[in-house]
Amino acid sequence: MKREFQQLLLDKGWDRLPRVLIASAECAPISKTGGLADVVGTLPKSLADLGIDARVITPYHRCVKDKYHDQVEHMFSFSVDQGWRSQYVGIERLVLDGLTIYLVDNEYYFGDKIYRGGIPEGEQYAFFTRAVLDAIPNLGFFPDVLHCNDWHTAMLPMLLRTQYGYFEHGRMKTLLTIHNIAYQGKFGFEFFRDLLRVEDRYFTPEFMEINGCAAFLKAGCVFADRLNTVSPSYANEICDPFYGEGLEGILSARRHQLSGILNGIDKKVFNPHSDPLIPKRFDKGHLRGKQACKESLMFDMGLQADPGTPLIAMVTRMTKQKGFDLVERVLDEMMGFDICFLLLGSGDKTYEKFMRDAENRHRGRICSYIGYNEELSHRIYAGADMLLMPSLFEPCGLSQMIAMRYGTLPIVRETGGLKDSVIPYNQYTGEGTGFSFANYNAHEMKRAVECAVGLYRDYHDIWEGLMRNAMGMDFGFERSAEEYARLYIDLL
């Protein structure tokens, strides 16, 4: 144990490490759709590393039933009540490289979408919640903290603690991590009375009124024993109304027991000299296999362009927080920068009509992959120049720490966990790891554009210089994990 730790614990008076449940509907590699999966994937082996005993539980999902279901050993079952029906409970657990996960059964639930939309999500997530609660007693694992994570597992600090408070594990601190504030699970209080029977005396705005609904994460957020967010940043941006998509209040409120922790990447998944997805492996000090993956990216994709053409890429979904209508704004006057464009997602529609016409007017120059591609993401990441990424806002960003790690330079606006991640190139001292722009303005896009371009077009030295930069940055999940063991500590 970490001298530090020790302390912290003798000031708390403990003589253990505290022992961690983290709840979430999603969880790297058996079940993902975005960065939240990475994060309670990684965060627990991380943690291990430290001494702490980190365990996850989450949703028995059909995608992990599919791949994994010879490797699950069935614990115990139980019935939940869920509105008028009785719902069967299935504990089931996943040892998986090391990491102990409990997997919530129901097929009602879980065996089709990991998100269903709607109010089918909103009871999904219902029924993980209660499912979560009463199966804790049973583990044959007794968690100080339970680690809640968006607004799909925020109902449970507050049911610990006004429906669970006489158990022996309504005394569990929790700890609530926003990962995204704009996804809120909003429903009317009557969804709440019904499937969780949360009393009506908590339909207020004290509690878990917003703008006439009632919010899971609104719930989280006053009833959790501390908060954070993926960057120190965001976790400021959120207390601002621009930001705080009218939780600004709360936050502002809790804001000496809200915290930002910048979110990490798996060094060995996300590393050039040993990924086997890439066609020619490189590190900072052998770059040479970087142009190789850039021509056979090229030639794989339809860019018939001159090797030496700056390539820049999008790994993205195709929305406005993702500022896309940025890029739909100037697309066209960049690419008379005589660029290359590659483009790896899916989103709204007319986003995706929009690129699928961006290629048609600039054949060879622009491609668009409308969908998602794990060894093609890794091939972009390893192949493209420039990483570019306008958001509204960004919570944390993992894909700008990955095409660094890559050598791939980000170009992004100074928002959240992108602000804090990214050090924008100093050209009087040669410092930086890649470009940015304040204002979300798109014709202030096209200039971190046009500026990134020129370098890398006239200032060969300067460029590998930033490439080295970046690829030296440590974005490991270990940096995240002791920040994270200091905050279980402290709530202990």
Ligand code: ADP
Second form
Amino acid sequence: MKREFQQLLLDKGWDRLPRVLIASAECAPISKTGGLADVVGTLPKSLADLGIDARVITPYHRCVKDKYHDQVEHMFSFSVDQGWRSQYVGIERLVLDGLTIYLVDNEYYFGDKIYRGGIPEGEQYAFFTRAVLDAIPNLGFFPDVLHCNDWHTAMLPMLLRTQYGYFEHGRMKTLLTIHNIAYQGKFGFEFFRDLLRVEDRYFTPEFMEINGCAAFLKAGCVFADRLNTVSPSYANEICDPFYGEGLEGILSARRHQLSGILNGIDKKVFNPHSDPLIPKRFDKGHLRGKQACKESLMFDMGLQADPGTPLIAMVTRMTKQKGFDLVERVLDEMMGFDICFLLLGSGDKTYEKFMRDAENRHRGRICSYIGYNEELSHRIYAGADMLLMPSLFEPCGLSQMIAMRYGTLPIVRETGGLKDSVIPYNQYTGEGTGFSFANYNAHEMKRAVECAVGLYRDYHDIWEGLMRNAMGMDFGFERSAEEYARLYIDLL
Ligand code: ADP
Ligand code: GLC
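Condition change, the form predicted alone to the form predicted in complex with ligand ADP:
Zooming out: every chain and molecule, the one shown earlier first.
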């Protein structure tokens, strides 16, 4: 055990490292829609390297059943009340790459999509909350810390305190990590009264109320013993009304218990030197393979341009958060820089349509692959020259870190984790790992793109220097895991 942890534990009067149960709606590689899954899949493995036994509890989604059913072991089952329904709960265990994942099975709630949207989604995760709390005493693994993530698991701390206080596990410590404050799980009071037996006295602004509704996430912000988010800048931002989405009051009041821990990425999965999903391997010292990845990517995506043409990519959920309004505004103008533009993503139908239309206007220069494709994402990180991430807000962002690891320079807006992970190019010192702009303004973004494209074309040596800087950054999860370990110990 690290000496620092020994000392911290001693100060707390503990003689062992805490056990942690991480509750989440998704967990890579078994279920994933975004960065949350990556973090939940990677964190426990890095904690294990520090000697911390951290396990995950997550729904047994359809996609998990389809792929892993023959590796899953049934542990036990029981039933819980959900309003007027009595519902089956199966607890299954999957051990993957040394990580123990407990899966909550119920075909009615988890037999389809990870997120059903609207009230059905609230019902899925109200059920999950109850199932987790009732399952914990029988898992054979008693956590000291219950680590919740985002709104889907944010009711756990409140129910623990208000309904399980008289059980042993009701005294577990809780941490809530906010990966994205824009999604809060807001429903009418009756929803919480009926499905989770929440008492009426909690429907006030000091507890769960927000704009006449009640929210899962607000309950978590009020009741979790500690709060954190996924970058130091976002921790500051969410205390401000522009980013706080109505929770800035409670978060400012608890600012001393709210920290920002920058995420990391799995350096084994994202490694240009050994990635089996890319056509040619490369590293900092041997960049030639990257050009081969670019050419094969352009060919397969139908991009018909000289291989020296700057290739700008986006790999993203297509939502307002990701800055699509800026892209919509100036994409045609940017195409005037004689570039190729490749998008991999899915989401809002209006943005999807915009990208399809843009592809038709710029045949052979723009390619939009609408959908989710893991393999293609790796090929893009490896083959593109630049990754555009002009987010309106970005709690952390993993894509820019992955891009840097593959020598693809990010062009980002200076917000949240983008600000904390990308060092903007400095023309006087030659320092930098990417490019950035400050305001949410389409023409500011366009200028940043123009600057990057100009440098790429005319100053090859500087560009290669920036690529090496980017590839030399250490975004491994080890550093984040140490910070989480300190936080867990501090909670004991
Ligand atoms: P967010 O979680 O807000 O979507 P992040 O940057 O934190 O953003 O994480 C996104 C993760 O999902 C990255 O690993 C990225 O490569 C991946 N990703 C996003 N969209 C797609 C897609 N269409 N196909 C494959 N991977 C995707
Ligand atoms: C959320 C955020 C993203 C972050 C991810 C993992 O999806 O939008 O910025 O990287 O969670 O924490």
